[in-house]
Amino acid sequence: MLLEIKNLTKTYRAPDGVHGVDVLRDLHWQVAPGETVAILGPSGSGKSTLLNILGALDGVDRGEVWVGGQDLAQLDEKGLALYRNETVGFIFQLHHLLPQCTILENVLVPTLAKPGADRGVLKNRARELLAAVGLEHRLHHLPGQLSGGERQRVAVARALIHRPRLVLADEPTGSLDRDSAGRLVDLLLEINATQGVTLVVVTHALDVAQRMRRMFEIEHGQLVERVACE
């Protein structure tokens, strides 16, 4: 398995510091390499919390999270930074592109954490990715000169710059119109098919979720698998 969760519990404390709410409760979950998975659930159910845990942006109160044979709890700060930068790629609802940087420069931002890397190789990789998402003619444009769908495609290219094994997408189509959302999902599935990247997508959109190989819903802190006809 690429991803394995064992007995995971995540609790958010109340303001009084005593009471709390278990957002995720004794959760067990496995995802194989190359799978495409959707996670559904109402706001506040823990979808984004789970994605943040998988991306090592948030910790757990109890349990284990294994990704690619690594127990995230055993990684020190340097190891966690390396994991976030190389093992996983993030795509968010808001693209978080730097407005003052060109599209090519934005895709290269994650590589700045590796000052000794070959800049020429990385720049070629960024150009190839932008060509793959249909933006080879936009390399030197600023984000403000692109449509919302184009900016999300730049975010996809940025997430792939270090050839991650796992891509985590948090409501990636949430700010897009229906046509742009469909094209973005097409792109993500094409990347999964051609590069073998494991894809975990958090979404409110049932039509997006149904295009993934497996579909889960968070209910009472647990992941319940659904079938497309439900």
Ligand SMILES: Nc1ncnc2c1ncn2[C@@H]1O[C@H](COP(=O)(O)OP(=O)(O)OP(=O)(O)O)[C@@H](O)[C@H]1O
Contents of the next structure:
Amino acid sequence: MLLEIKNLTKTYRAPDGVHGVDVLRDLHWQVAPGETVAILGPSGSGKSTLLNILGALDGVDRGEVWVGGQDLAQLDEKGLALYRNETVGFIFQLHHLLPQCTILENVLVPTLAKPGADRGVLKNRARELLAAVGLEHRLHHLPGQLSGGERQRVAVARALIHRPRLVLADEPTGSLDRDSAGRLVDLLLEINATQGVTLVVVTHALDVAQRMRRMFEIEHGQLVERVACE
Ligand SMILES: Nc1ncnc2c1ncn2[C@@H]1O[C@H](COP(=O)(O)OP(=O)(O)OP(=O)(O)O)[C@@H](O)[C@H]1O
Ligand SMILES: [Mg+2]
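Following the display of the form predicted alone, present the structure of the form predicted together with the named molecule.
First the chain shown before, then all remaining chains and molecules of the complex.
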């Protein structure tokens, strides 16, 4: 399994420090390498919480999270930084591009933490990725000069710069119209098909979810598989 979650429980403490909110309860989950998976669920059901835990951006109260044979709880700070930066590619709902940096520089941001890396090689890869998402003519534009769909494609390129094994996308099409959303999903599925990257996509859009091989819904803090209707 690329991804294995055992007995995961996540509770947020309330500001009064007494009443907690149980978001994920004794959750078990497995995802095979190369799989494409959608996570559905109402607002507040814990989708972003789960994705943040998988991306090692948030911790757990109980349980184990294994990715690529690694127990995330066993990683030290350096291991966690490497994991966040290189093993996973994270696409946020609000793309989180740096407004003062060009598109090309934005794609290279994850590589700045790697002092020994060959800048020329990385720059070429960033150019190739931007070409693959159809933005080869926009390398030196700023994010503010692009449309929402174009910015989201920059975020996809940035997530792929280190050839991650796992791409986590939180509502990647949330701010896009239907056509742009469809093209972004095409792009993600193409990356999955050509590079074997495992894809976990959180979405409210059923048509986006139905294009993934498996669909899950968060219900009462657990993931329940939904059987696709053809
Ligand atoms: N840092 C936090 N402190 C306290 N409670 C939190 C925190 N982050 C999230 N929550 C609560 O945990 C629950 C799950 O939040 P989460 O963001 O995972 O939901 P979601 O399924 O992603 O929702 P949406 O579809 O609206 O993005 C919500 O009730 C939320 O209020
Ligand atoms: Mg969310």
